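Encoded as structure tokens, the following chain is the form predicted on its own, with no partner shown.
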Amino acid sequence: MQTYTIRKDEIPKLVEALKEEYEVFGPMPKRTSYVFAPVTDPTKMNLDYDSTIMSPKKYYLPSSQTLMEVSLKNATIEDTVKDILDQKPKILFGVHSCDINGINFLNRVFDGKYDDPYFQAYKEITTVIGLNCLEPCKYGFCRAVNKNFVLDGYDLFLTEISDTHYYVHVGSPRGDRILTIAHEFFKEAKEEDGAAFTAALHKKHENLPVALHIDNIHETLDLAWDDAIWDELGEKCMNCGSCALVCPTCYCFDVQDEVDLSISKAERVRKWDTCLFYDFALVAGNHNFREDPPARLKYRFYHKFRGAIHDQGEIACTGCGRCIDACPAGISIKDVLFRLQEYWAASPTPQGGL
């Protein structure tokens, strides 16, 4: 894999350059942190950030997205996929490994058994300049997930290897493409690049904690299934829905049909929805299967750490603590599921099963 090295004192100039072909979005200052915005002054993109308000998910699932417009005076169906093909190529620029993590994730679940051409089209007009987090943030386990690390689902991935330099790794033909067109800004990776990138990477792992082991979740769930801890959280869950919308893996939605006032067209919209709302799991009949808090907060977690390893083989969660600072009520999924290991597994293993 060929490696080069950039200033970082240049990467403003890089932003400026590639803003001539893409539409380029980094993390930017909001109040006191950060969210992933449109880079207008590239001065003011801030790398050093620890997370962002919100995930980039944003940008491959928007919150609200017309699926597709309906003509009813002629009768007509179009559907917004070419639109998306149309828009300006995207790149988003400083995405942490635990982003791209979620990115992958949603991958798995948009193109797996039901491919979702929404989804795809952003996929096919967005570019992934991922960074490396040497530092922890303040709630992430990134680590304890497994989840500080990427191998795959980026473009070009920058790691800081010194106060001036950041290490370059090219992941994709797209990466290439902005090498061709920016090529001024990079230079060949040195030896002594080669190794202040392995001290960098043993400086990472000293300074991520991971106090939280994963390795057997699925079993702890299935021992706690009717642990007590459900219904003392669920007393304190406002079910506001505020971890699913910051959560990077977060997938659910509803899909409304909304109809002009003049009833000459419609739009059929796909709009983010969570299994912690009351109406999630309502049905015909006025029937909801989890009618209770502690019933939607409990299934939550199941599907994440559960549900998830079954339909798409690994866990829900890529550990960027986005939902801990969000929560109104102080729920902490981290200390939820070390709190619950630490129980079970002092717990007799109960015998037979399959």
Contents of the next structure:
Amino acid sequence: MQTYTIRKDEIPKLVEALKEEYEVFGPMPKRTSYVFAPVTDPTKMNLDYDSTIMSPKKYYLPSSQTLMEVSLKNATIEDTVKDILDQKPKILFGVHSCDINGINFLNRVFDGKYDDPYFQAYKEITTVIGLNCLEPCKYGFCRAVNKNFVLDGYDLFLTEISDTHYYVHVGSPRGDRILTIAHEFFKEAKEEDGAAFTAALHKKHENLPVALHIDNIHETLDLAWDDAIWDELGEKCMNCGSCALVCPTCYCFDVQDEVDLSISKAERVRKWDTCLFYDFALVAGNHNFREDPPARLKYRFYHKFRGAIHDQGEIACTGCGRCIDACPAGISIKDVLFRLQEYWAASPTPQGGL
Amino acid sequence: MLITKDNIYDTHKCRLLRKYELTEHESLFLFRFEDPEVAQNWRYLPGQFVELSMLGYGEVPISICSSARRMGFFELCIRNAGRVTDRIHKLQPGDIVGIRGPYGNGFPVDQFHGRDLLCVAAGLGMAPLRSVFLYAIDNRWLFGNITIINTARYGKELLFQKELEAMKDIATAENIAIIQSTTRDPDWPGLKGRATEHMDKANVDPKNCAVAMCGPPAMYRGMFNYLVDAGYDPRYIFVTLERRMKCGVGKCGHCNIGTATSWKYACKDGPVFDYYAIISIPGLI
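Alongside the form predicted on its own that was just displayed, please also present the structure of the form predicted together with the partner chain.
Full assembly next; the chain just shown is listed first.
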């Protein structure tokens, strides 16, 4: 595989060059944190960011999105997939492994027998430039959930190999397109660059914490179904849904028809929803299948670490740690996993071992 | 058969042909697809549901209520229970709605062939079960004896009471027992009591009988106890469940039923579940 290097100080120029063909989004500073936002000033984009407030999920599954344009006058309904495909192509610059894994997870959800055309359209127009994390971030635990690396889902992938250079992997024809239109910034990697890349990966594995192992998480959760931990957390949880909003894998949505003031047209809108909200499982006749807050919180954990294995073949957590930062009640998914791990360790094992 | 459009959320136009008031809150709606090709080729299984779309109001999941063998048309029995269904009840014959589907697994009717059939409905549960017993009546030679138990709290809430009453004479000749009962109605002239109290009148062989049920959880628990004690084969006991649904295709997450050892979408893996799923997945009923 051909690999390249690019000078760090040329990244702003690269972004400027790409802007002709693409709309570029990247980690931009916002007050004390970072957000994925349009890169208006490429010198402000900071690839040394630790984490962003929201995940790049919003570029594939917008928080609010018109699915259908409805004309009430003519009783017609038309989808908006073409509007997405007509947008200027997007580049997501500097997406960490956790978030690329998040996008891959969403892809598993929206793919399949019932293929979601909106998600696929966003995927079609979006180029992902990934970025290797060599330092741990404040709340992240990606290595504990095996999401500190990516196998696919990126178009270009950058790894810092020195104070001045990134090492560049090309992951798809879309990534190759960037090399074509901005070839002057990329140099073919030399042997010593390859050695520096290996050294960078060594550094990454030394740096990222691995105190938590969740190999047995599904069995642990089976055992912990009646544990008191769920009531305890449920009492603390405010059911605000912040964790689900910032989560790169939470995909649940609500669909509503919103009528225009003119009453001649309406929009069928898809909006983020979360299982923590009271009305998530409420049906006609006012029966609620998850009436109590602990039931909803427990459901969210079980979906993430148990149900997703049934459905998508992997857990729905990328270890990005955003929900820990976002939770106003101070519930930490990492601490919960630690406690569940203890539960597993304390559970009875056969006499004499295996 | 699912007639797909490019967009899974896109709907087929359907025209309301007839509206028939069943009770104070429920009406039966007869629809036909506008596109003749869709009307000819649209197939479904008993127990499947559709997403009915009212432009400007939203979508609701509704069980199909008619026989899967009567093609070109389909019926939905809808209770006026919310914003969208209230609008549906204001529809007049000739009005257009949007339909997508059918979704869900439906009853595994091919497994029922050669067996007796017991349908037990309580309240609105009659809506999805009507598609099962009409299917069985349309394919009478594929089934043994058939028993239909229809219960409600009050006589005026008994769905399809007149239809079933009108069928009774022919039904008896065809070895179809029809039992209609109310639980709280002092003025009801017919049978009184819950479904379990009339099981002695069921004209089926427990050893060789498929059971389809729909009703509130309390009815399921009572019926399960009875059926298992009476020697019904648990592999042929099926219920159909209700959940909040938005997409109908396993994406939106609303109808998810999750526990320690199992994970199901009511829309994709259900809404019909077998006895084993019910006893092994707490929270299902």
